[in-house]
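What follows is one chain in structure tokens, specifically the form predicted alone.
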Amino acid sequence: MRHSTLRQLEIFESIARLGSFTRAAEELFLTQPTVSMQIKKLTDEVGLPLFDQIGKKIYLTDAGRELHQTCLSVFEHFSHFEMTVADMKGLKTGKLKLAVVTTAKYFAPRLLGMFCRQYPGVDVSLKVTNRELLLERLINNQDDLYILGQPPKEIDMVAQAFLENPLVVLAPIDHPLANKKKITLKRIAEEPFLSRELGSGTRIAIERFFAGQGLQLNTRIELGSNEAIKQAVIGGLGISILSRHTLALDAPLGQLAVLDVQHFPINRQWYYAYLSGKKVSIVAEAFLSYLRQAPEYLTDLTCHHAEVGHCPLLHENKSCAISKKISSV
């Protein structure tokens, strides 16, 4: 293996991640009788298969996994030194890798607008998901940080919160509870319901939530993103809970109120994780310590009719009851 190189070992993981050597090929911009001649290079090395080809598919062998891990752990060192010097000459560049869930979407990409406007030679990529697929992705690694509602407890990971994340009941604006007071709870489980997807972060903690009250939710549809809820609760299928970050910037104009009702906003949390003993990079470290600064950088994300003193998510001219409550975050 000493004998092994660099390039071979970004060749095999680029077909160990791309499923193919064609695409791996194209990726690093090789020939395909380049690529496999330097597998069979490796393999040689190595002294075990590396892949196992059934029909069109390529699969890793015991032995290809092993060296998939160490090739990991060895670009990550390699990326973490070029870090290491670029902070040694007073520079922060490097990659960041964020991954976090569909509702994250909604500010997500005003902070990483923000940090990288500090730090204008750090390349980012962002990865938006559901919760089940994030947390697949955490317990592989795969991203160095992530952000999320609630994390479970049966992954052993660092998590800390940053940001309020509060849910709100929302439904259409001619609705007959638009303009009630203190709504009960009861009251709102009579309601036709417009849930989240099975899995989804937003959806177990209002289930919870009404489960410690002793009511259950009259789910009528289950979709799969906030804009679908958004569009359905305008249509008049049902009211829905969601994060009042999901209105802050794009509420449909006029068409939706947020009811007045006991208990809410359920205040929750919104937190970035990375698992335990992952040694964070120094562009990740920034990011983090940017982040716990997030209220401070949020607090002009209100929402976007409060300068003129009427919101379209209530249909009187009150102040808004979004951007006096947000504001605050």
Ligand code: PGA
The other form holds:
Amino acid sequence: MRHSTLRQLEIFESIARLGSFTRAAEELFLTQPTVSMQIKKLTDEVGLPLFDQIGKKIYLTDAGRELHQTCLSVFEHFSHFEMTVADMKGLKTGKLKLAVVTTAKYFAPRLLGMFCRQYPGVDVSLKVTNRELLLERLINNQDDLYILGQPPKEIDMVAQAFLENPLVVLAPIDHPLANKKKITLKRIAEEPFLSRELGSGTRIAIERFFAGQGLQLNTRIELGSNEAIKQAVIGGLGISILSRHTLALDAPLGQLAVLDVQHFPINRQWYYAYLSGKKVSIVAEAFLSYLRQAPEYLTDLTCHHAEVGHCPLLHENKSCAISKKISSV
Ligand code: PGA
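Form predicted alone done, so how does the form predicted in complex with the ligand look?
Let's see the whole complex now, leading with the same chain.
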């Protein structure tokens, strides 16, 4: 392998990630014959095939998978080195690769926005996916940091809670339960329920909570996104339970009611996490200390109001920081 070049590894990594020689050539501004020739040289060095082609699709062989993991860790070391040198020069530059669960997309981009204003030399990439796929990425060490709900015990990771994530019961605004107080869980379990897809962290938390109360929800439809669920609730297909964060910004608040249900909200937390033993990059470390030092900003992120009187927190006789500010004007 001593004769393989970094460029060959870069080409290999791009093909492995994109699943295509053509797309890798495009990404790296190379011609396809150049890509094929470099991969042939690399394959000769390894002495085993790196890809299997079945029809039009290419797959990594066992040797290819090993080499891919090696490439990721080589590139990670190089990027740490670049950041360390930049840090020595008094600059914070480099890349932050953040992956978050679907529901964290309601606040993660704003968090990143604030962070990027503080560190203009940092490039960020944000991957949004559900819990199951996020844990796969975490195990494969594909990103610098992860934001998720309750971290699973079976994966050895460093995880720290940094923000509340209350789950609330949503119904259409004209639902017969919308004006009721202290609705029982049993009554909620009787309603047609709209559930997130398998693999969703929200779904796992809700099912565990109701099972713990000896109840089972009357699931009518499974939908693959929080948006689809909100629209289906508004459309009268059933009620649902989602993170209060999903009511942020573009939420159709006038059409949704947060029900007053006993034992609710379910108090969850958002965690940042990374695999134990991972060397956290300088930029990722800067992001972590920004997260730890921004409690006030984070509190404001938990309120989701369009205007005074539309803050879901008001359902619990509390008003959020921004609503208070607006009402005092
Ligand atoms: P989800 O995860 O977006 O996959 O439902 C949210 C969570 O774990 O709280």
